[in-house]
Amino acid sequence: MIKGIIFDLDGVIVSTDKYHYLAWKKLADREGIYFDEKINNRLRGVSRRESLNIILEKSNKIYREEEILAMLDFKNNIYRSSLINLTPQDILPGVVELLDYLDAKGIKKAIGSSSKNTMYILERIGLTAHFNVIIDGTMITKTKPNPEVFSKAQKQLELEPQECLVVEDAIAGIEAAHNANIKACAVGDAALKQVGDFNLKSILDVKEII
């Protein structure tokens, strides 16, 4: 029986993806590396360090660590700075229905984000309130596919693997949240790829499998 669910943030709950490929082709630009859509794919549900790695696949230039930092610091200063522009309007389509559905039904509720802008971003959109558990990139050493952001979610709904569901759209996180032997609802890009335990067209279709 299922009695926990844990969400992803980005491209689950809300999309920030425009804002964050803008803030890395800025830094791109600067760099004169080269970065499109396809690269930034890439990107999805890893750490901003790995993201960083990826983009610099692209250069020949080898960069010392404080040049790094400088430069994570500088894709996340443009990235916040646009998060000002969220509202309760960008929540995705049928997230504030299933979450009245779960709350009405008693299932605990978890947020497992590998982003460190977690909070500030739930604050924007007005839901932080809905959440039993938030575990974000601040509380995290190892980012997906490793599991333990979900087993820190899972563990502290103090709920058995078995009794949660996670719901991603990144491929990265769907195999987060099979190394923590928890089922995998895709949606979004993940959803299409097939890759979940269920592979859902919207997110109001967890209804169906709790």
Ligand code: B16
Contents of the next structure:
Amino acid sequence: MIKGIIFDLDGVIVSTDKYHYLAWKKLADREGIYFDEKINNRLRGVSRRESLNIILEKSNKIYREEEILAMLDFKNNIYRSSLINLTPQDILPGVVELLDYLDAKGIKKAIGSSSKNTMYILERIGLTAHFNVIIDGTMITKTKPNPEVFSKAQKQLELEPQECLVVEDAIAGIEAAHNANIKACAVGDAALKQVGDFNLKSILDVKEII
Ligand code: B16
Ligand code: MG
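Right, the form predicted alone is done, so what does the form predicted together with the named molecule look like?
Below: every chain and molecule of the assembly, starting with the one above.
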């Protein structure tokens, strides 16, 4: 029986993925590195540092550590500036209805995100108080597909893995759920690629599974 749902944030609750793309694109253009939407899909759910490593696969230049750190800051500053415009209207369709439904059913809710900007994003969209547990990029040492983020959320929910479901848009996130022995509902890019245990057209289809 499902007693808790662990939601990824970016691409599931809110479409900050487009802002990540635009900020990385600015950095790649500045550095003269080829970057497109296909490469961007590999960054979904992956930490900031690991995302830059993937982008730098297309570069021949060897960067010094301080240059890497400066690039991470450059990207995050652009990304943070775009988050200022986030409002509750940016919550993805069906999310609020699903959260209310889970409340009515007494099912616990958690966030399991790789983002170090999670708390800021949740505050901007007014959803912080809706979650029993929030695990984000500041609380983990290993990025998805490592199971750390979801295992931590599952333990803090005080549930067993088989009592939880993860909702994810990233292939790396679906793998992370599986590595945590938790079944995964795929939405967005991951659903298109049919990598979930359940591949959903709408997040509201979670209602049919629990
Ligand atoms: P930040 P999620 C992930 O969020 C994003 O999908 C990924 O593109 C990003 O690099 C990562 O957060 C780190 O984000 O730079 O804000 O710390 O999908 O796990 O909610
Ligand atoms: Mg995501």
